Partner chain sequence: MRRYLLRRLLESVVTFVLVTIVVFLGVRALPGDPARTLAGEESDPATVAQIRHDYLLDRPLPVQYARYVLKALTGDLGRSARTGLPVRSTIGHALPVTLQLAMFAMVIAVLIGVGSGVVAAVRRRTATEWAANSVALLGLSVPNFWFGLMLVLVFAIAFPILPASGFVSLFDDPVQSFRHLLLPAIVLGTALAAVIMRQTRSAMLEALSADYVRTARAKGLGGSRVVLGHALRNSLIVVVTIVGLQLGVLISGAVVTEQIFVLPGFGKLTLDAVFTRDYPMIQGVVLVTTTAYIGINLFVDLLYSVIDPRIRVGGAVL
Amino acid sequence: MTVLDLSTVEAPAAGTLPATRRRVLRRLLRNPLAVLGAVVVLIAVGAALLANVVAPYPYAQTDFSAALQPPSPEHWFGTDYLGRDMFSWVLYGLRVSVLVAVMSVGLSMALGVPLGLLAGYYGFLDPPVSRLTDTLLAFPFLILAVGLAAILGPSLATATIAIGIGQIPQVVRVTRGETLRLRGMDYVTAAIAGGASDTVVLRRHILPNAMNTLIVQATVAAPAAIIGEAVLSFLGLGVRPPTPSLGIMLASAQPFFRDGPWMAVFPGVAIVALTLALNLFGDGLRDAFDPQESRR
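Kindly present the structure of this chain alone in the form predicted in complex with its partner chain.
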């Protein structure tokens, strides 16, 4: 695809970015699915962060007289085998999901972006960086998590590191591709001819223009990270009780399939709602950044 991105050719400097941003925002707001996704994400993240204010019950409060109750006006999502309010649990579980997603995506970006920039800009660094990402890719996500859990012990940090490392190759690939594309552009050649140092070229001319792609990459990585955390905690490789995690809730629901199926339903619905909303928002954002590409 060789569509020339006019906005970056005409106005590569950071000072004129707000105009572009406004145009992107306008295109985004015209896409109802993306807006719906953004609203759901905002509500879910808001409720998760304010869980201690919003939740109707303290998440750890047990009430054996109210154990395994189906959904009702008092307990929207029912109660679990210890009589804990599932709705409150889900809110606190979402908080862990959001936390792990933000930290693991941040970790993969912090390590992957510099590697991708270097590999794309300096040809001689490309082979070693490729071997490094190949090595990481040779570890399927869960095998990597198994190895890390064996070394570090299962925990929230282990889950975050496993997910973050697992996503590095993709970040490197995307950043490298963008760097290669931008390096060949006239304004970068002009900057280099004007005597700009490599650091200035990378930081002021290449990185800001690769940002759109990286933001889209983050919206793809975040839902994957949320599902990753749930899977790891479900298997016992991630967050450990008593920290509330949606994955742990699903694991603890398994013995109660007959008596309390809602225990297995609502945490999953919460994960699906959040990841689906993130995916819709991400798709919309990609379209808004680059209408030609997505209309193909």
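Positions refer to the first chain, counted from 1. Rigid core here is just the name for the largest C-alpha set that superposes within 1.5 Å across the two forms. Just so you know, these numbers come straight off a predicted model, no measurement behind them. First, how it differs from the form predicted alone.
With the core held fixed between these two forms, residue 184 has its Cα displaced by under 2 Å. Core-superposed comparison between these two forms: the C-alpha position of residue 135 differs by no less than 2 Å.
Could I see the form predicted alone next, after the form predicted in complex with its partner chain?
Left out here are the partners and the other molecules; the chain alone remains.
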């Protein structure tokens, strides 16, 4: 009698992954707002990473004779109260924002995805994990991040950890929901019936097919992380001077808003533009992965 090894059964889309990616890319390119968001994000990230090359002046260079100068050909975004070039400060501030966004989202994914997988796959773990998640979600994200930053003390690492921990509950909830949905699929049921171990089922069948949703969740979490870093730095609980930060720039611009409004305008525009671009790209990516969503 021939024994069929169902543990090797894969998801139907596993063999057509390149074709699926091409379809997703075509749908994404047909969305002009998503393309615009992606372009803005790429420009911002590139400028942030190459700030030491692109910036016309060192961010710490002061020139008291040029203090509070409006935008000009020499200083595109004007200067602050110490004569520092605001364009250079915005570029270096974007670098901090991008760094915090990447690291905090990575931290939330590294801790939240395993918890969500376990809670969705093992029924006995679902109640305690769900109750803990619901408790943390009762606190607004920024309130939770501010509280953690106040406990840990102000620093770049503190801002990253506080924002990352504040985003874990939402990642757990999304991952748990996807795991519950995928666990009922025929190919997962066949793999379990064929004797595949829990590790194999989670690693080969559930996690790869949940990646689309997790990628979209990361694009949603990144703008919140950027705003969170700006808020923490503005309140003195995040990045500390003289490290450039868009939040610090907004805080230092308060006393000089009447004489130098550009000190607040350009950092604010940078935050709004980057977060809006990420949201547009995330929405387009969600619709590309789920074309039925875009036809509603």
